[in-house]
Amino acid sequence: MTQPAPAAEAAAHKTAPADGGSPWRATLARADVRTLSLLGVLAALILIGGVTQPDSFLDTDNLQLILTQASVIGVVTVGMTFVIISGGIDLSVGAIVALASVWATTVATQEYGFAGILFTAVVVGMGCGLVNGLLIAYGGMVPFIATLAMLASGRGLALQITDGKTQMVTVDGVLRLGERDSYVLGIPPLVLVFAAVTVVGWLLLNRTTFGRRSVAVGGNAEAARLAGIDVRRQRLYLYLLSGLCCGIAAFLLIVLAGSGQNTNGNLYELDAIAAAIIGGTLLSGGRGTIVGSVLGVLIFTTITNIFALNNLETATQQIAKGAIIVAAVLVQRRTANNH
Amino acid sequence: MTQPAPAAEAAAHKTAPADGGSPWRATLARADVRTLSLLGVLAALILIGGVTQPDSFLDTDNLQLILTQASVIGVVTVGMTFVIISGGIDLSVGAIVALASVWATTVATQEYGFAGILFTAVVVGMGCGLVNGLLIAYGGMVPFIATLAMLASGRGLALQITDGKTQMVTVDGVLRLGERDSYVLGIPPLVLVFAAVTVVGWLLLNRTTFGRRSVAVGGNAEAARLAGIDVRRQRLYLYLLSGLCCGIAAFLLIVLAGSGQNTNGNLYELDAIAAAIIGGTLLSGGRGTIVGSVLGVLIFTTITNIFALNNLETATQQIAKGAIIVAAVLVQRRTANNH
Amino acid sequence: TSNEPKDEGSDDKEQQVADDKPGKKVTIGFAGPQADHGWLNAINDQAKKRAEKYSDVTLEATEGSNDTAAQIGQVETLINKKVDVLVVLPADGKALTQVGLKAMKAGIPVVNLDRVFATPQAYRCWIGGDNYGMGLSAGHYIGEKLKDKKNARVVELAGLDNLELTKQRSKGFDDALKNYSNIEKVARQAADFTVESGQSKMSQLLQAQKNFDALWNHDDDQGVGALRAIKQAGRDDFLMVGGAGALSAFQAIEADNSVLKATVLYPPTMAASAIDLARALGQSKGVSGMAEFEIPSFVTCYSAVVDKDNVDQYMSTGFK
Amino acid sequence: MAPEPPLLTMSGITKSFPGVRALDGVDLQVQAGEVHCLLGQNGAGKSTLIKVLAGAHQPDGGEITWRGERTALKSPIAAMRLGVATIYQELDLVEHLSVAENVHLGHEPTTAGFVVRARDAKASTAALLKRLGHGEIDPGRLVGELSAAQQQIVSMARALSHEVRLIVMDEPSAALDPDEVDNLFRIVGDLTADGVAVVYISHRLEEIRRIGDRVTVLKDGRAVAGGLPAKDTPTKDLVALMTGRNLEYVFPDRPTGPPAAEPVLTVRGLTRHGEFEPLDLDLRPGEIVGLAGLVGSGRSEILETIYGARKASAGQVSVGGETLRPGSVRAAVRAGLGLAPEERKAQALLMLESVTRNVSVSTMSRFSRGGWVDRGAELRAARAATRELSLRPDQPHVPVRTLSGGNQQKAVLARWLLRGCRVLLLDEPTRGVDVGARAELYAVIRRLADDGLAVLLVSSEVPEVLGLADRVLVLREGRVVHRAPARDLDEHRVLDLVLEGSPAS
Ligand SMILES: Nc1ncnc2c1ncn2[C@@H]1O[C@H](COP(=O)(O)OP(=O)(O)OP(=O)(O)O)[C@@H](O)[C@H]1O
Ligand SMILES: Nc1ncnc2c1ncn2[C@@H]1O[C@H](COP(=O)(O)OP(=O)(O)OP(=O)(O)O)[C@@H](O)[C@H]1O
Ligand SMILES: [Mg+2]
Ligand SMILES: [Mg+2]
């Protein structure tokens, strides 16, 4: 998909350098302006917030219920970026999500404890992407059709498993894990699942050969290969990382609900495509910030929760759900453009 | 998102000169080639229905139901298939039909009968593709995140009006249209209609001004504004198509049910786009055709119908159906490429 | 147009009444929206086990759509594949009244389950729950626990907005809680049926009323979502009734260690009596522990309450 | 000749796509420490040929020897390891990733296998940069900023990052000034001296007379002649062989005596900030006239504002006494303006699309009554314009794709013909054009200007700008500092004005 408006897209690049002085400021400011609108249109939101329900909003509750809400998604939406930047899209998150949390939760998987539910849904999780990764690198097709396809399979395998039912979670370990007294410094831990795919992410794209190499592969295909990088392969992996990702988001969803379902993650898919596009992530690959993403996963949470707090209609909401969405753009351009 | 292997993609294309002589038959057995494997992939699920249930496969009856049930993704499908061409994406379809057919139905519109029922539809079908296109052409949206949020905004529209109660329609005329006696030569007034986009938009793509500039504005926009071509009025021009077909299915939606519902048109988009891109239709943009995206209709909807016949539990289906669609794709690759 | 039972076997000057000895082959058409959720799958399972137990029944089930298109589909495929009697649960029930009628029309009697169609002429036979009545259910046994409480506060958790079922069971709700003047509903949203929502709407609802005495969920299987919420935002100050009949709510209530201390009743076991009532059809039967004849137009399951004092006469019942 | 082996030997290689035989048996031979010229007409093979030198493609068949051993070239990472390094005719850059991360794409320094050192890379690419002569770009800068003269010096520092025994060079001074060549050369004189063999493309002969050893011509994918000296061989000669016609590689005549035509376009003014200062400007009909200058001195963004592609920021534009919209094509574009702009593949063609449709996508109007269009009537007019300019093949359903360059900018050209344009604006139109299809171009440039066309060129050839135009106006930086009618003008003078540019007046 082309993105409209090349040229003011353009417009924002030219600027960067101009205003001259070390260029490392130039790259700082040019980040910044992205992000900056990203955190105004946080903070607008938080002001929104905080001044139709001043007691139940800026509570410490309610950051780390918006936190912890934002973790699943969260996760999936890092995972969803790489794949993206690559030029990539991968449809089946949500289902990848659903098969590895019903997979990790079955009778037999959870006799094996902690570990084995861990363990289950990461292996789950990666399976999935592998078979993405390979359809889409070497079976040469078009990702949007493969994970299209994952999709199906995989939300069918998660009810043939599941048989409709929902699965409890019996381990302690688990459980605890997603209630009050395993928070850190007041930190639930699947926040810090989160804070930690995050750093993680962050240093893999920016920091290292394989981010490097996913920019490359979005950003002109050929121009990687005839660098020397082995494009296939390295779009194997970052299929294989995206189904990582749903893993460990699936068992971030096990101890949140308590339970397998495979109804879980539901339209993951679009919400973390959505999440990383209004981050500053191009749909047509090659350009895309880990940072950007989660601020695109806070303000979608964070919207949800005010609605919530402020008893809004579910029709309300989706109704102003879309408006907020595209003020939250017009003003981010806006912005981006003055700049 | 970029397409993975442009090397076979390419290959597709030289061949066309290579077998010299006339240059209309080159274009033709270009076009013959990707046509034909989908025409294989369906006469396969025709065998396979015939064999598997040979009494009712076969039948007129379930082939009439074939056809009517693919009439109303169909329809959207068509205006989807232009908006790809063009380089941009409409995830807002479903929610423009379920939007559409609630607001035709309301006990105010079915006063004015038949004439209300039908012009309501199109007539919202039509303002939901205007405000996509000013958005995206004018406000500089990205397609993905301008239609989203009339996904969102247009299912809870939707629920507003209806209060989550379907709404009968009253209206003979319209009724009677879904109904045995309607038939025309055994032909389904709903399939006619179908018919008749599938042929207008042939025409619209393929013989006049219009398609020529959504290819044009699709293959590269920059190239077309270059020449001359007013590239934000195409693509305001192209959402409205989209928006008009969606009304129009909108209206046939309703003759098949008899009343109008919120959740109408779900997931639409996904299989929209499905079908558009298994029929060739470059997600990229600047590339795809009709007779393609009819025929990917035409298979997922066999593909559904010969699961109902076969008495497939829904998990079975779901995962045949991946599985289906990835053989499909490679099967109709392998073809492609040894031509 | 007939709504006429077949003429065979009318003419018998005894009508006979169905019982598990094999008669008449019949093949029951089924179809019913997509099983991905606790209580839907509780109904297709009824349903085969109910047709397993008959050697006349052959049980030919397109499973499930939640689009309507698609259901339209599934349920033509089942008239053109000419079933002796079609028992359709649709996804929506008015949607589906053109294809009952173009059943009952090429003369298949239809067994409408739960969701009605918009007119009876599209059904043979209706049976199915009360979503009303469920909400009367609820609100009156809340009220009746909260009817000593000064200001008391009431928190709705609703299941899929978009769905008519939803409205119903919450106007019930509300229309009960008018006999309570001392009761005030003070939020509700509304979760989708999935644990995930079910615990993502109640960790919100809890943080956003920070005291309240009394919750209505509406759906079992949202409730294990819920549960999971109220846990950990650590209240237990509330009494939290929930809805459908799963087992799981039903050992809560047994266990009388949460705040669930009730639930709803809306009972899968209805799709059991679906294949009863065709197969009746299908052999030009009547039903037994009825004088009529003739099977009834309509048949109302009730919405019972089960708390901890008749939880063991429903355990049985529960689904998973 | 040296007694020890050649570095490379290629001999037999044949290569073919889907329906093209792009090499048919290529024999090449390079010595260590060399410039080896590679001449040959578009298509002809020569980027397909250093491709499999590259390890980009793998040949069907044919004999690779490296310092008298035979090899196979898997993949572009064993080429490299040989020490072959290439940059591509095609910019093969990354946009999105710094300078640094561009050089060092696939090969980065790393700690522990994957993790970056990007102050290392950015140091070392600092210091390649500077020994490129140009130690003002920053290595932390996106590629996509910079211009492409700029990324042309990032792909020779990503080259010069490897260890390196044969570097190949596919049209490298294509976007390059006359002094940003001498650097090239410069830099060419110093790897060769190292014992580093150069394989060189280019389709301006004068540069292989100054830097070539030797000389390998190939024609339809085979080596017609190798090892020509390349110093001695007479064009004529050379010509022939690239082409198997003996060629006049010249300029048009001029019309005697200046236009008499009242001005079809007038520029007023026109100032874009930060991009060139006002412009004033009348052109006649039949009169070519020339922008010449650097690269970067604006010339393309003069030609984009006039056109309305880009807004000004002040000033007007009119044409035939009409004042246009600011920052309208489609005004331009009606009032009979033509932009051949400079990037063909970016800006101007429809890649997947036939050349027929390429040509009249402009005109579409013309052929269609309420927007349905005469198939037949836009065929035959096509195809009248692109015979015209005789381009080939003369099929016009094949995709604009598989037409060389030279032919791609005649379809271009094509294009505004057929709408029958007043003004043509024409931005490099004979970059990686081949000597050939360049005096074809010049032709038909110069014939449209007899038949009353008026013409706005600009090309960073001097010696095209002052052979095809009337009149030259010389920019610098953004503003003109010499007016002149061409035949008063010389090569050498160009520069000098281009270079330290002189007062105007
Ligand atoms: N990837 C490809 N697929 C199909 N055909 C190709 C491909 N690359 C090159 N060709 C064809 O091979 C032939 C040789 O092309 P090549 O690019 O080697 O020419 P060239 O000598 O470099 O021309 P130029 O001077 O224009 O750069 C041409 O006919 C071209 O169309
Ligand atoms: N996309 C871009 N981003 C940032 N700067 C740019 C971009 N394109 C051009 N520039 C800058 O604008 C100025 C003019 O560039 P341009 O190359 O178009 O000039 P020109 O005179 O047309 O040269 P050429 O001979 O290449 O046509 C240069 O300083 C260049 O660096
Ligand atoms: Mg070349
Ligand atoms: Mg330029």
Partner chain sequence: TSNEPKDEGSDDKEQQVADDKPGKKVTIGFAGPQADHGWLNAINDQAKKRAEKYSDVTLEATEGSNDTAAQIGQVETLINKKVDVLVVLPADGKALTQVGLKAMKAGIPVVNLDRVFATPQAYRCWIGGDNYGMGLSAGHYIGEKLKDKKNARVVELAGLDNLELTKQRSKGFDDALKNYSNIEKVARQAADFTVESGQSKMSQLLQAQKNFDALWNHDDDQGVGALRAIKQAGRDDFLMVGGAGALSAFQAIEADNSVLKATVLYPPTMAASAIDLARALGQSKGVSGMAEFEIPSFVTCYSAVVDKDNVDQYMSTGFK
The other form holds:
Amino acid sequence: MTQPAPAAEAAAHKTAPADGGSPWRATLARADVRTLSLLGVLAALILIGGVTQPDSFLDTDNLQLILTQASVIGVVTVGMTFVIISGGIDLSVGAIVALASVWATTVATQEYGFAGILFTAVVVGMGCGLVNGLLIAYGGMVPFIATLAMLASGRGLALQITDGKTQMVTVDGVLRLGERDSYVLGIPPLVLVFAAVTVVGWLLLNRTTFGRRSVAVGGNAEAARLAGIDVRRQRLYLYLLSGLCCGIAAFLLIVLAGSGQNTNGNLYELDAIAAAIIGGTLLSGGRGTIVGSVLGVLIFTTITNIFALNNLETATQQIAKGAIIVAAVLVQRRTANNH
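Same protein, different condition: the form predicted in complex with the partner chain was shown, now please give the form predicted on its own.
Just the single chain follows, nothing else.
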């Protein structure tokens, strides 16, 4: 009789429920606690904003602004969540957004109109993701090093393309998406795109074999390999997905700013990682939620908005964000110990 491989056997014992119930019961309980905690933080921030700036914060235009600003980094965070769940990291997302945005707004690209700008942004994003994936999955490079190299080269290439100048968009179809006339039932188009990406990301993670394989690779790559999962190919797909999200985010940023700049996406990698972490995604991999990551994005965007309305310093804002990250991690650890 063939004996089970040690890694696979260990993984089986790890995922087997102690009480014979569903193996997802404890995970769902932890997810509920995290989600409720994040909703509580968001509700508290909304209360603070409403009390400190009742006329400005709760104004419809300001709420639309918060959601619009959250859309760009939110799309990036969805892709980042998948990468972190698999046990990886992507430090190049901000640089990819910058490179995709400037490449898509060159004079030559804009000659092809709306479709040309969108196509270029997405292709550049996926191209960078492909390079990251090949270096990490098949080149054996550590994700931190490979994506750090992409960060440096992406920023450098974006600067070379623009020569340090802002590239203004002249395509009416793109500019029109940022105008109020394009809102659907009072919802900006960028928010609708963010919502669509979130829904697709949730379905992909929770309702497909792709999502299950991503979690398996992050939880125990060797056990996943022994179970028949092509770990290298899965990691390649995950970085392609991250690049796709960066390309979409670049297009949204072009619509929002009406231009392409080599400084676009500055520190997006830190914001996306922080949002995913406070949303319950483990940096070590194997666990994460799209809903939690989206709530993390909304929390950070709301904090930024409240501080801006109250004319508070950026340094204080960063301290507040850091405190929230620490508190979220402590809540995660306490929840994990209780289950």
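Throughout, rigid core stands for the largest set of C-alpha atoms superposing within 1.5 Å between the two forms. These numbers were taken from a predicted model, which means no experiment stands behind them. Positions refer to the first chain, counted from 1.
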Discussion item. With a threshold of 2 Å on the C-alpha, tell me if T52 counts as moved between the two forms once the core is superposed.
Written reply: no
